[in-house]
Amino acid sequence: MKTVEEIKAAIEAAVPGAGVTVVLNPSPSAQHSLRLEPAHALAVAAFLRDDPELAFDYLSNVTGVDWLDKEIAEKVKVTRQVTKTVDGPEGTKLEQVVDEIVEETRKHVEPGSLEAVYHLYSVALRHGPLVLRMRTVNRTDKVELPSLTPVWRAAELQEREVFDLYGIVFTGHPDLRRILMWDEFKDYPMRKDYVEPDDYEYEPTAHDAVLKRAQEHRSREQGSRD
């Protein structure tokens, strides 16, 4: 198989601005992987398939992958003007304003995203897998992504499965809807900041911690209604 410098060069070929990015594994297996612009991701996908080099015709799992707010630190040297006292003409003392470079810690916030991980095979020429990569603009009002479905059929289910999961968008999906938890359920339980909550009455056979969390659920209403 072609390594990820030569797929990304062969996309950016064949799909002008496709802006492909190489994400590096820094792990022995360096299994590295394309980050694609969700712009163009869909025709980005159909020349991976449709390729006769390439010919990535199995897809066989999609993932989700949470990042969140990243506070970032960084030092930075800066220059300001301190008033120094120095010595004068016969002992006398005098105040001078002088440049000053001194270092200083400045700290600003990566905003977090949700990341859609597909990982591709060729059947027909034995070779894979290739890791893509979608990140979404945030975690919060902006996520969303384009379904791969239209190119291969076999994400239809498993992005259901990140939808649940995760919260990611995925437009142009045929029937996006939750898969594992129902209807009602709120929130998004692979989220790293998701809180489980403490009433458990759904399970019908509640025990240990579950048992315990649902009976100080029940203790609060029961001292409320006192």
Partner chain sequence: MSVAETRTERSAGWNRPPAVEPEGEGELLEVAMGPHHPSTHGVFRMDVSLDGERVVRLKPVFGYLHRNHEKIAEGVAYLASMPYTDRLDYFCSLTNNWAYALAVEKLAGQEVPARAEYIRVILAELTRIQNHASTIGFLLQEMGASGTPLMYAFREREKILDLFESLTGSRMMCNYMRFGGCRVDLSSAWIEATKKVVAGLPAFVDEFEALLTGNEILMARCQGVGVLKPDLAVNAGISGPMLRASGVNYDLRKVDHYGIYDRFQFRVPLGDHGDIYDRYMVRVLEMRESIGILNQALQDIPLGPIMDAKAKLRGFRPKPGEAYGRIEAPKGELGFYLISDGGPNPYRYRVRPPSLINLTVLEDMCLGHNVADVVLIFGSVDIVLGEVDR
Contents of the next structure:
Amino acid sequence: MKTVEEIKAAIEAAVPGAGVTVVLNPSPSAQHSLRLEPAHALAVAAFLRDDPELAFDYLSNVTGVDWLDKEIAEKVKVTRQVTKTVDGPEGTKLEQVVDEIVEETRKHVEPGSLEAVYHLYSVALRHGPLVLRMRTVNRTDKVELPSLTPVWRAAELQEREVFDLYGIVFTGHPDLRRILMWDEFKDYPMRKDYVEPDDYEYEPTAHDAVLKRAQEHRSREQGSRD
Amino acid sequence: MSVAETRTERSAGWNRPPAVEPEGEGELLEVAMGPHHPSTHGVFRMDVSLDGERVVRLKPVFGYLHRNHEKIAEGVAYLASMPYTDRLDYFCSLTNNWAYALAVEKLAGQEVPARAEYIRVILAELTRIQNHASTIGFLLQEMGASGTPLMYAFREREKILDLFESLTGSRMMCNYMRFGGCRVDLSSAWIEATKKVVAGLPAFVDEFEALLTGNEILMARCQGVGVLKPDLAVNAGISGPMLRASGVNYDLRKVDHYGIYDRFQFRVPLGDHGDIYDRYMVRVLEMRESIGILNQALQDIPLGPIMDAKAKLRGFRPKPGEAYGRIEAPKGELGFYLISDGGPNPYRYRVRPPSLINLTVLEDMCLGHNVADVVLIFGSVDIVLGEVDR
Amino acid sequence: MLGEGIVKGMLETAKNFAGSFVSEDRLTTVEYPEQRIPTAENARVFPFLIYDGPDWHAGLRCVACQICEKECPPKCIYIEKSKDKKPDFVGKPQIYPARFDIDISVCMSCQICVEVCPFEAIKMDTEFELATGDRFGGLLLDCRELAKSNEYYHSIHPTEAAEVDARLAEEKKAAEAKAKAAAAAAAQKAAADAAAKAAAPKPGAPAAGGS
Ligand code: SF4
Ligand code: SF4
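Next, give the form predicted in complex with its partner chain, keeping in mind that what was shown is the form predicted on its own.
Time for the whole complex; same chain goes first.
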């Protein structure tokens, strides 16, 4: 199989302005991936499937990943001008402006996103996997990604599942409904910040997380009784 | 739903199956098959619209057995998910163990000693035989052959489960494989007992075939029913015996060379029509090939350690990264996708369930057939709801 | 000929039917409560705690290290450590579980607690007839109900128990040897100290040699 860099070059030759980036995987599996621009994803997918040298005709796995907002604290050195009093000649005091280097912690929030991951193989040429990834703009309102179901039918049920559990809206999917949860269900259970409903059931061996849930349940129950 | 409504729904779709035109106009008969239908192998529902006896629309409804296995696994350590994988496809817990162990080994770069690889092959092939035998038994049950073929299959399965129990301690929830090897070693007595069971298997498959293969009723019900074309099968991500029954030569044991399958001689049976009968035949022939692999593996199993010396049970934290590992499970391609952030729990844990994805084309195969055939087509896909709904 | 396959199949069924009267191999079922199939040696159902000697409380091997509580996937073990200590099998004073509960309505018989326990204190039982009408009390096993003797362990898993005993004996021997060596070393050190004291110059006496 071609390396990811070669595949990237082939994609860029075929789909101008595709904007593909290589995401390296540091683990021993060395399954590197390509991040696609959502706007060109369909064209790239069709190229990957139909190009005779790549022929990724088999979409094995589709899944979502939730990347939370990350607060990143960085230590930065900044030079500031400080006024200092220094001893001048003959006991006078002088005001002087000096540069001082201070360390400051700056915090900024790296916005999180929802990611869809596709694992492609080729049945015709028996190679693979090629990993494709796409990211949504954020986790709240801009969660659309193009559906790859028109290219690979295998994505039909799996994209429905990603929609159901992560809340990525696949535009162009012919039948985007909840699949595992019931239709009236509101939240997206696989997200990292999902709060479980209080479906507490008595457990005699409660400790750690289960105990916390039990205590929360009891305090809530008491609150409602008062 | 009315006939007109099915037409609009269809024209909005893209590569939907060829339209089955209802005769006449007006209301169609709506039947909810399941979730408590005896043929659904668990709790699964098919909303079927009927024009007389013919199916013109079929929508599968999933999720009755959903327990968010993936969320549970993301909250516990890597090892603690191993017993939970047993509960995915509870007919084949050993292949589930293997797929998960393979993905973690890829993620952490662990080696598996040769003896452990042989043990894995032996157990996986025994699993495949008992799974295929019972699948055929259930298929015949749904065809109306109440009991006889199923009981024959279960009699053989019982012997294999006894072997599993005496090795792993449990008949179905084996929880046997570990990252970098296996949990307990085989005794020579176990190998002898297995050899005896394997020696009896060809006679069982012969008996099964004498009972079924030439049977005129089976042929009349199965041939030309539920046809799946190879290009659609590949495009829809179908895997396992169903893909090969459509004539696509894609067996991960040959393609991915995982484990030590390169050391064994075996053939990949293929069908040419892609109908129920071919799926039945592919499974019978796969059982025969598995017996061949078992004979070779039991013959040359080497001595040695069964665990990677570097593997550790507690405090296992793979370096950040991700890996996708897949094996040829009896039902199809079973994959595990893991992302590690360096912590003790996986950041992302995903199961690629062959049972669910093989149901993508259920509607395509059923359209235009009678209701009674839906039950058969569904049975020939071979699913387990524990894996479909996870 | 049409119907040939059906006739062939019928013959196969007839053979099996007749065969079940003569061949043990074809008769695979037993009448359960009266007749029983012996359980496999490796079979596992629910965990139990091992004790040595006659007194279950004194002989309990568990030292309440809580590793199994932490590793159990469905979190069905609950342990409270004791405040005082009692001697363990090598004679070292150890804490013991003041409370050790397993909720077997939650336990999934996975054996991970057995694998992670460093003290060979918890093993799998083969007893499976545990049905009860009491959902909470009846399926919650406490320390007393869980404690079973080492002899019982030998009777259900003879091979495994023999291996465990050998390993423990070795550990004990190593511990004893170490203790002995330590005692010997201590004695030697005491003797040497005494000798050194005796040989040391009397206080007040001038130091010989100088610095
Ligand atoms: S059973 Fe074993 S692991 Fe569990 S607390 Fe006791 S000594 Fe520790
Ligand atoms: S067998 Fe498994 S579930 Fe049961 S107590 Fe032990 S670790 Fe927990």
